[in-house]
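Quick heads-up: it's one chain on its own, the form predicted alone, in structure tokens.
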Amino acid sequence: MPERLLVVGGDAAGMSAASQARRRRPAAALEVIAFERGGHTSYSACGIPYLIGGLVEELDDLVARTPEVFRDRFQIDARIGHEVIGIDTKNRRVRVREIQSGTEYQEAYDQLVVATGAEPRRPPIPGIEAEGIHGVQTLDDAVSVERSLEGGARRAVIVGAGYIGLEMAEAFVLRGLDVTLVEQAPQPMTTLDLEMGELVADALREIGVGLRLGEEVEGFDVVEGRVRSVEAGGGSIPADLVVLGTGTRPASGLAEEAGIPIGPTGGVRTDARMRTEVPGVWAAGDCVETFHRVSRKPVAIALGTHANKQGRVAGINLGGGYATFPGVVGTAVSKICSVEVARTGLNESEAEAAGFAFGSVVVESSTRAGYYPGAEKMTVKLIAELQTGRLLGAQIVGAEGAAKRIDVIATALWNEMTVDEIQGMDLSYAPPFSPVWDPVLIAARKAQERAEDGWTDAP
């Protein structure tokens, strides 16, 4: 009898784990069954705003591998429309509900991967369950939003100005909607510091998005079961559809109910090999917490990059190999039409919470040599530890060519470089791509000069 591996969740982490395990162990040695409650496997949720905005033509373009491909090519039994509703770790069984029929059954396992992803935060606001109010987590959500648009929606309100909120704002602008964004913080993108967030706010206003910053949503006006307006800041904002961009949290409830330990972030706790503390149970992806290499604390960050890597690590180990997940530094990029936004490491509030004494610099430069056609402005912020000069974090806002520079900084951050070391890095130069001093090097040089002066105005 082959060993049996069950996977709960059929997207990035779950199917990466299943595929890696299969590559190392044939079907005769390892039976693999994956359960996915939605209608798709291995898809790019990150692409949903670009599908809604019309930049991606077909929903199927976001699907990397269908259940049929997994079954026929990889001999992985991928069951869509099947939700795991209980885990019995003592007897090594899961309880499954076939969603369409409501039929429940049990499956035994030798090894189990929990890859249940993240779930949107839905604050307890009156009317939040009304028709026309959408989360944007799955391809099924994308279909639901598209139906609202096809139904004649012309006024969109987005609640929350994080990554998904900004990307959906751009998508609706591209579709010609009147867009209002409501955010209870005084700036969009609270993962950035205030002065960098203000640049993002300017970019949103330039494309016609109405900003209601520092306002909290108090309720939704619902008529015949459908949302008609959003109540915020003591006023009413007309709405044909609403998108909740209020963030996500690890979907760890199933694991917690089974007695699988949960960490302080709300994510499933694992070791570096993605094993939980329960024998035979592994976890990967947005449902787990991981190690932040700068703050040295556990974090829960929902990104497909991490999910794929963690799933791969789990699968290699399940297949008899050896791999570890080394942690994260919190690197992310986004854009609002022509303005790109990037960050890595810690912002100032995170650095303070982690106990660092730090200083920061903000520099303005250009994406190309100033005399070269198409040169545009970009702003770089670096945060460095006092005395040592070790880089702690960075943020970039600018035109095309700005955001991916964060990868250079993330590499330096990963290797615990100082701003002095960064300013001497041998980065490429040609007028179409960079000034002779790349903006990253300018920022590092400025930080080093400030360090030599003793960071006299540092916090």
Second form
There are 2 protein chains.
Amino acid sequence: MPERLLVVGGDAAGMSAASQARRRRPAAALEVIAFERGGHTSYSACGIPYLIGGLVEELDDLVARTPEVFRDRFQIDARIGHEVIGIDTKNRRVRVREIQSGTEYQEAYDQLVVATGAEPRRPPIPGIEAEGIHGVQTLDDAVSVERSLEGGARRAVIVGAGYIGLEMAEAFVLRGLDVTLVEQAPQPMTTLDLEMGELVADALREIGVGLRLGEEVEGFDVVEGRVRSVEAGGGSIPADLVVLGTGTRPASGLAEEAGIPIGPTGGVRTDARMRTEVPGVWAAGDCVETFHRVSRKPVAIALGTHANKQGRVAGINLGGGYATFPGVVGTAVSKICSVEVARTGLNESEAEAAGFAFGSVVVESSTRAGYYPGAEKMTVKLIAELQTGRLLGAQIVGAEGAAKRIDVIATALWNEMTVDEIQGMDLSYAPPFSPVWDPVLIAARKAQERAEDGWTDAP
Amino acid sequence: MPERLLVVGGDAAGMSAASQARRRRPAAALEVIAFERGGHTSYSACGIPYLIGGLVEELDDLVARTPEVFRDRFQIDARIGHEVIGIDTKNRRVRVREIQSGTEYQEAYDQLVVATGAEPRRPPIPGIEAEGIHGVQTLDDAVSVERSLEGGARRAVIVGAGYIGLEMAEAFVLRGLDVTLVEQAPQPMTTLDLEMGELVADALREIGVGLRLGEEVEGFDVVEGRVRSVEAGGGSIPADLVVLGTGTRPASGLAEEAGIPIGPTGGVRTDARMRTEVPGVWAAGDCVETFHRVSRKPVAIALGTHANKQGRVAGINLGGGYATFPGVVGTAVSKICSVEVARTGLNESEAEAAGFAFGSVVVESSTRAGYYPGAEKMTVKLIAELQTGRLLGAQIVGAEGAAKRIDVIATALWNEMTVDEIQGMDLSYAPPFSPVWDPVLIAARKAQERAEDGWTDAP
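Switch over from the form predicted alone to the form predicted in complex with a further copy of the same chain, please.
Shown next: the complete complex, the earlier chain at its head.
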């Protein structure tokens, strides 16, 4: 009889694990069943803002593989509309509810992958459950936002100016809505330092987004079950539609109830091979915590690319191979219309929390040679350890072509390079692509000059 | 009395050295004189194709700093139209000819920087000195090409399909000329391997460039001193204008005559601080040879970004600081209309020459998430050492956004990463910027899979 692998959660991490395990072990050796409570498998949640903004035409475009594909091409039984409601790790069984019928049943496993994803943080604000207030985590959320738009929504309020909030602001602007963004911090994008966040604020204002910074949402005005306005900063903002961009947390409740150890971040704890501390139970994706290679501390970062990699690692190991997930350095990228934003490593407050003594530089340069058409402004911030000059983190805000340079810095960070080492690197140069000194090199050079001067503020 | 620094060559390397030395030592401590035989200082030779193509409007746009700026802002005496014709290293003197008047004079130095640049290789083909046959190394070359164009040239033949040849092909296409490219190799861009070069050939054909691959130029048909056609491959190609893209070599003749040691590549030999073996004599830029960090061998690569860095290093050291140039990994980037091309490290023939046993992968993926508007094809080739999986080199051909990814690979190469380490890196992901696995990671993953299978060609 084949071994049986059950997967809880049918998105990036879960289905990567399932596919990789299958690649290495045929159906005769390994039976694979995946349970997904939603209506879709393996979709790009990161694509939802572009679907709503009209840049992506069909919801189906965001689905990489349907349950039919998994069944026919991979012999994986992917059951949508099936929610795992309990895990019995002692007897290696899960309890499943078929959502439509309410029927419950049990399935036994030899190996289990927990890939339950993230869930939106819903601040305990009165009225937050009203109609017209949406998360944007799942394709089902996307459908309900679209329904609001087609129902004639004209004024959108977004609560929280993180990545999702900003991408949804762009989407609504593209759809012609009046958009207001409410953020309790004094800047959008709090994963950036203040001066870099202010560049993002400028970009938002430029595309006509109303910015209410430093304001907390106190409540929602709800009429007949539907939101009519958002109360914030002592005033009221009319809203036909509200989106919550207030972040997510690991959806680790199911694992926790089953006694699977949870880390300090709220994510399921795993080793580098994605094994939990419970025999036969693995975990991957937004529900786990991972290792930050700069702070050397656990972090929970919900991001499709990590979920894919972690799922793949779990699947290779489940299939009899050997793979490890090496942790993260906190790289992220986004755009608001023509302004690109990226970061990696630690920002100033994170560096402080991690106990580093550090200095920083902010350098403005150009995406291309100054004389080449389309050369536009980009700003790079580097943070480096005082005693050694080792790079700790970076942030970029700029025009087209700016943000992907964060990957060069992430690679340098991964290798624990100093700013002195970085400034000498052989990065590509041609006028359509870069000034003769790439902006990354210019920033490293300035940081090294500051380091040589002992990071004094002398002119 | 101040010390005296003389600089031979007033372009990127020489003027970077002069400026950096000045920054650290005021005019009272250091007198700086730079000699430039051409008519311009500190210009971007790399920008010439874009000037000719009409993307850059004015020749002056390519000049970063004029002699007047050097004099007024930096107290640097930059003498254009002055050619250094001899160096007496024993008595620390140079002989200078004022080109226009023919007057010769001597100047003494305490420190000397040789920054004489590169010179075009002119194959010994009968007729190559005819009018209408141009190099594209200097702004003066640009002026003479422009004069040919304004004189009604309609048919351009480019000899040599390297970076300059390709960029000039684009420029002439933009100006509406009939363009033929003659290359003796079976592919354009021989710094790439054959299958990647073929992608570049496709791009050239697509914009209407006539490609004569595997054909050698045998001669030029010259009428009244002016080129009329190019004889190649047994036939004749009518030409109003010919551009030589046949590469360059270090212009190290002056240094060699002065007894300054030259390396096996023909470039002036220096240490990491850019000192030659002759006391008081430094060298920087296209005239020197540098250290290749992958092959561990000297190479001569003419590129503005290296010249700038080396000049800066020399200048810091001359100014009393301490700096070193850490060598190169052979990174380069270019574009032909909408197709971007980049490479770093060793290609297959270079890896073979350097004595590596290696395997390679060629992976096609996408510049953005497949569903995002503007997602287009890009191809990544990775070359890795067989025994260790260490990355040795990479090549990229693809649509907008493809080529600058070479910098991520160059940074990985700089740090001697293996493909296994690269595949796990935390590179940025969002649908407008990348598929959920960045193309660099996909290529590294495939290379690692091949390595695990022992690089067999099993399906």
